[in-house]
There are 2 protein chains.
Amino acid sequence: MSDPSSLLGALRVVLVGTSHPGNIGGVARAMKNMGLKDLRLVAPRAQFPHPEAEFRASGATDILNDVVVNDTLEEALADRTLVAGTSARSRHLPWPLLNPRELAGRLQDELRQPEHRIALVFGREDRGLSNEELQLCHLHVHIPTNPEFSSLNLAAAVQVLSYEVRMALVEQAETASRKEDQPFGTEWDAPLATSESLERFFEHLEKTLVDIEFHDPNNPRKSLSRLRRLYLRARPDSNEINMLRGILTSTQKAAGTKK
Amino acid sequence: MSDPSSLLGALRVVLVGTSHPGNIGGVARAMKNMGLKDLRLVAPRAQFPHPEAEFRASGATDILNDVVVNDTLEEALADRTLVAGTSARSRHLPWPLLNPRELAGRLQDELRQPEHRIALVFGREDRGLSNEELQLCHLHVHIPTNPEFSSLNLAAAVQVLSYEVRMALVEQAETASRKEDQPFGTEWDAPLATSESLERFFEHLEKTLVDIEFHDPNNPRKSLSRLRRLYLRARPDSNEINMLRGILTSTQKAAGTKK
């Protein structure tokens, strides 16, 4: 797949009335981690640029250097075709309200088409976006939180939304080129053991348990079933089976039952 | 639905070797936003408690007040039944590797059952978890990032994973129809082994392999890592661990290294 960063570079983040320079840096870092680039500040209350922003950006200084500062939210959104604003759940005027995953689902197709220009808008640390600002947005998005402690750090909110959009693009790409042969969710280093080699291992295991006089005092046959269940659950690969059989052979030699 | 915070309170976050007190505070805030409570620090390099941690916690001081500090990761994990460690993608020994959404899918069922005790482990700001620490984990989780700027802030990483687990619980509750939630898709007959009993088994296994003079001709240390990976993947229950240890004891007796 092509890295989704190339699509995410077009997704604009707009911060309205930010108070703490450290948060601007934290937002830049979160954006760059997820492949976003385009950051706008609307009427920041924080001094900017600021060393605390540089510090928290932790290397995402290219984003800070390219920041555009606007006086009004309207200016920052002027060329956008879709605007999503973050919102607490309760507003007296109901508006289309999505969770971050639903939003990402909506955005993933539009991000692939250059004629769509999307912005995510985040409000002030202490009181979010005003009703007037929210009404500049096509959609509202709400991050589900603990109702008793619901106010996310600004960089954390940007992190969650950026992550969701990136995940939507990654998952879409993976579904398009899905491989069925990765049982552990990752590239593996050896093929899975065949049933035949597993059965040879279980025969060898049974013989070795007799050699070392291992008996389950409660139920000797049941212990073999339990061992089968355990090893089959792990789905051993061919190298692992070879290693387990090597251990059985060493065991038999040490027990004097095999030369 | 009941708020998922009641389930998320049992999910432990473990930070290993954290350098910056501000990050500890940011983690506490991210946890509380998502309904988590149980924070452990392992051998922090940061001074703790610290005013910068208080500041960044922004009201999540209850979590900071209840922090437990451990000297070793083993102590922090001793009573856990499932441990997921955050990891960069490439490791020379592949291990079950999930993305945050896949992990949340795995955890959502187990969180509903009080006998499961889960930990999420996060490494140092500059170099993550060591290979030895990663091998204490059943699963590894990787947050998809921009390959050119992949290192997330610690609080941001905790935010993403906590958010995913919360989302999974919210979505599951919304999907309503509850199946019987079991780790292996069925009623099980014994509780899962704890990390502590698994570690005692691995020590016993290593000693026994020395006793029987088993050596991987290619790489003796790697074979121990491979055995850890295999057994952790199977997630042994407590009866299975007792049985495996019984086999080791019989092996040592047969080899004449134990009476």
Given for the second form:
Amino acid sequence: MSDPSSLLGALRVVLVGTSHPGNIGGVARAMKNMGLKDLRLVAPRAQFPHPEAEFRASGATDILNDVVVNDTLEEALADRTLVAGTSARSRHLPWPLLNPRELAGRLQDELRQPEHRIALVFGREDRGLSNEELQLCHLHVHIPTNPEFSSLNLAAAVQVLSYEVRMALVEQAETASRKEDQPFGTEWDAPLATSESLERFFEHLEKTLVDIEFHDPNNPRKSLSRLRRLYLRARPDSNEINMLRGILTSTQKAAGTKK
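One more: the block was the form predicted together with a further copy of the same chain; return the form predicted on its own.
Coming up is the bare chain, nothing alongside it.
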């Protein structure tokens, strides 16, 4: 059986607004248990590096030494092509929602393609990810804990998701080795769009819709969120994003809003 650690090493874990440095160390230990290496922090509330993080890492300080700290979630996700964010169920706008095992099933083939760069995003200990942050994610994942005691430690949440992804790769290696040697079909003709290029497209889309008076920024409703959901669900590649932006530019010219 092949060790999936070589594939999991490219799976990025992103922690947003972490309150307790010890939790960062606990996450590093959980990651190393499952073969993950790439840890990003977004605006941690306490100074990092921190002795408590090193103490809790207990043998995983090599992961802490390589941590990158970003000011914004957009920066941490800029080069990612698939982003899954942890979420509670109660959201105003329905979004593709998976449990950890379903997510792992989605990721097992993605991780075998080096051009597919994946991130798992975890929110603040006290209130998780904001709606705006969740809208940067292609998928939302919900850990179905006991509803009578649903609070889950940050490191435990990372452990659950990384374990499920690891086991999906292990089972795939055991039962579908021929699939690795003889893949069906042909390679895609363009890399998937990065999170950064998608955000530029969404900005262009909003401006165009305002220009043609389809979208009223003073009465936004949920149209832009629904369009964002649509395009994130479709997972366009870089050529498709360029084509869509070309359509937007032509629309602006036809409407007389762009010279």
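Treat the numbers as computed from the prediction; the structure is a model and nothing was measured. Positions refer to the first chain, counted from 1. Take the two forms, superpose them, and find the largest set of C-alpha atoms that agree within 1.5 Å; that set is the rigid core.
Relative to the superposed rigid core, the position of the CA of Thr249 differs between the two forms by 2 Å or more. With the core superposed, Ser195 shows a C-alpha displacement of at least 2 Å between the two forms. After superposing the rigid core, the C-alpha of Ser19 moves by less than 2 Å between the two forms.
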